[in-house]
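In structure tokens, one chain follows: the form predicted alone.
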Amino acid sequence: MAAVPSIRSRALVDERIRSEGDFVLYWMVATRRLAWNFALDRSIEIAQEVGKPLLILEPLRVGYRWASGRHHQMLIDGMAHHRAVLDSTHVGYFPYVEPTDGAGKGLLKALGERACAVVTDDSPVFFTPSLIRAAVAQLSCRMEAIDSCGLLPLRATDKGHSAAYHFRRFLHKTLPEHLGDTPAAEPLERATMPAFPGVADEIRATWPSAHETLPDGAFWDRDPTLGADGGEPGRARLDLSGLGIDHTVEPTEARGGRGAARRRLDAFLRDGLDRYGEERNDPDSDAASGLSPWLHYGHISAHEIFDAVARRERWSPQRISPPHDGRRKGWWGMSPSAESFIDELVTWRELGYGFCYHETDYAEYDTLPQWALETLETHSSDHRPHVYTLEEFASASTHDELWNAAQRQLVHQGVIHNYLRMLWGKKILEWTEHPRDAHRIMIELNNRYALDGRDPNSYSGISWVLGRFDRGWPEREIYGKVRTMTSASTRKKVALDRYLERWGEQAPLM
């Protein structure tokens, strides 16, 4: 296993590794997977250096904003997958689901007092940065945060980029030097360290593990992301009614965990990738990858997805075609559909991560580009034929059949087709009293219902609706110089018959 690149590691508590500690602790909070994970690689590396066991602590809070059965079920599916995998290894695993807000306080400190070192995930968004800052104040042993967010290390950029074109030029020049640094595909196969003896009784008594507080043998004794024959999963769910979360936002048919993520990736490579370039914007097509929920929850890595596409394309870095000029097509030396997909996976996804990494107030309306703020404010008093409240938007109660269909899909499935997601946001901008209200409502609806909500790409996508990463367009009512989209033009560009048959007015909201 290669050493983790130094550019991906931050010493948060710059103390020595305590060889007298009982174990190395990997505090898994964002990169929730047992493969293609630099943080796990670093945890294994330290454990092998000091000859001590490894314990993985994977906690799940209930007090964060938008906590719901939908998000919890996906994350707990991943926990069950991890337990199934780790049961046959020497690595200790402690999944903890907080029953009430604040019940988990003190758990990390109690384990950290016994640890040689603590390793955790570096992530620029939602509550992870504040969570890490709070942990630093509690720990006296060495603590490192490891970046596994994307192909480009977060610290490889010294600023956010204003447009995808500028970021592509930077990627073309910078990314090749990092492509050879990949996390281990199967790090546990070669890991050699003593067996973890178990979490101390006094700690378990205060903070019982998830399979004790959410008991269901049929769920925890197997990987619930797999069916009885190892195929598609059944609807294995836990009773989460006792948790202090929003139970009105129910779980979807999707299943969390790397097993489910890998099946989705394999299906896309088999059935969707060749059609992606031409059909990804067609709501009646299944050519889109659909991988964003698992990327968001950390259940699959951009490295793993890139590697799978590269293998299918029989690609190597030698096929990269200079000059490094920021062009969308032809630089990678892959097929057109593969290049189109990689542009979404790498350029657009990591543009959003860089934006959130360098802009601490990424979720604030006032961080929009100055030109966008000015034009939106100039047109904020323009007459709006329709104005809706948050509740009317949430219940798909607008006058527009297509917008309502997209909202129904979001509420029911936790996703909106990518092209319609742009239209969904643009119409919210058009149908609210002020662009600031539109920004707030988009964040609320997306983060409440979307499986990939609360993600860097959620915030970058929402702010794109309002002009970020874009240029000025011919001036229009309400939008000003911000790009417009209409339901009528969308109907002309893409086929919608099957989409509306499924998500039209006849479809239930939940």
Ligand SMILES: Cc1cc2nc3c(=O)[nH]c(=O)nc-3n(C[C@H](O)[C@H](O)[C@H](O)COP(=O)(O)OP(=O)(O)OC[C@H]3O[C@@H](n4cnc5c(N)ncnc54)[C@H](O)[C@@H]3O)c2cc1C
Contents of the next structure:
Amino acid sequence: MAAVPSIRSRALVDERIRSEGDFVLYWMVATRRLAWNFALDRSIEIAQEVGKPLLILEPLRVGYRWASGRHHQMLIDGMAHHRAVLDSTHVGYFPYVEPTDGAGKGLLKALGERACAVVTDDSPVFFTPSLIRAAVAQLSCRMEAIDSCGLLPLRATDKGHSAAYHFRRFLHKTLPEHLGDTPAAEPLERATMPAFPGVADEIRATWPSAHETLPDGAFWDRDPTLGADGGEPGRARLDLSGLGIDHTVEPTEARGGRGAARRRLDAFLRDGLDRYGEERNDPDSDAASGLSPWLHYGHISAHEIFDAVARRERWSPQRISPPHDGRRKGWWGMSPSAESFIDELVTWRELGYGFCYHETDYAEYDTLPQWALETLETHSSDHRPHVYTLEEFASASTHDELWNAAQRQLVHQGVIHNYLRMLWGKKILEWTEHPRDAHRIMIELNNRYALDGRDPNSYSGISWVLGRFDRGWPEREIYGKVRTMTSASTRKKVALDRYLERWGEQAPLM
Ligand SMILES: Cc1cc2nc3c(=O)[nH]c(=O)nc-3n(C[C@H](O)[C@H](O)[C@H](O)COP(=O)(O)OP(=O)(O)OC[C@H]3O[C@@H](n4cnc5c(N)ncnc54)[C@H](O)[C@@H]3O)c2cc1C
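Having seen the form predicted alone, please provide the structure of the form predicted in complex with the ligand.
Entire complex below, previous chain first.
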């Protein structure tokens, strides 16, 4: 049986596999993990078919928007983890961090010229689609893009759905046939290709690998995302000050890589999942998984998380209970708390992926639903008692203690509690001259500071604030028919004492 369902694979360069090439190249650009990864499965499959070694190239550019010490540290943590894992296998690994903008140009082409085939990750957002398009123009060997984004293959979606309810209905009908297709949990265990002999000297002379350009033995010599006992990580961090990235957005306490992601998942299964349904919206509770950064960086897979929850629930697909009518509760046949979590992980997360896949202008304000554009425009001249600039928002300088606290958490920790994130967005809509400005400012702040930013769900969450995936509500000032939220009602709904104690005016911004 093929390692990857055909619906997840696209031939970008539809040439034959050059069995005379030196190795198979997996160009890892989005699905940055060594487990539960269809692209890795496919790379291993080709390498075994042609009996050639496998090389994984994991690059990191500096010249992209919002490149910062924060994002770089998370991604490089993951690279160190990959280096440590692959050290004891036959698979070659080449982590490349661009020292200056454009320095990496030509590396893929140089390796591609020697490759039997190139496999890469399919992803619908940020710079990955244009990166892949540019690569296609440079390569003459076979190239395939493989989709590991979610439980439902991107190409199984029929359109960008306008509401979670419609998408849930579509999922109920479509998803069951794909649930059995999962990537390998331990793909390296069964990989039997010849050993990779090493990257040619002339290539390394022009493009030295990351542990040469960012030398620090304490960091690279052992997996920094795992402690010696596989427990808490070491504190080693790389000095990234020589890279042309935004150093004002500093790394947070969080560590990238699979070790950190798996520890978070295990803690959630142990302590959070049973409380998730009841306490997810409570900022004083730690019942939410907190997994979105690692999902975003590709360090953990939605398949793996789903599998872990299903095992804990002793669930099998036979527990699904028809009719497939889009109801939020009772369809999966899991406990209410687990169903509520799976609804976020699958319905909401993949609603965003599907939308960005079909609507390539997903980041544009004008792609909001017509009713939302009209009502927001009608109310754009309403009097706004408070209007703030991007800088005032960024520095948590509004009149609202709760909003400022959420912004401080975002700047300091790179996350905002989910419920407060909705309020955070709604207030930006209320406190800007025009909803178009609110859209721009939300994208800027979210993608600059949030560890999970620059993701399909960054754009779906931000556009939800402005009416996407929602329905019309009773008409109000400024918001029109778009759903409102107030700090006062939030304070009534959820306990905030501990949250404000932690993130109130006294908390440092960085
Ligand atoms: C203004 C705004 C901006 C947002 N920006 C982002 C972003 O940049 N990146 C991002 O991943 N999410 C974003 N979201 C969605 C949501 O806030 C986060 O996914 C969630 O808070 C992550 O926390 P968690 O991992 O503890 O989620 P959990 O509640 O534990 O849920 C598990 C997973 O399900 C997915 N998920 C949960 N809630 C949502 C949701 N509402 N929409 C889509 N997927 C969801 C995430 O992948 C999450 O990790 C945004 C929402 C809003 C309102």
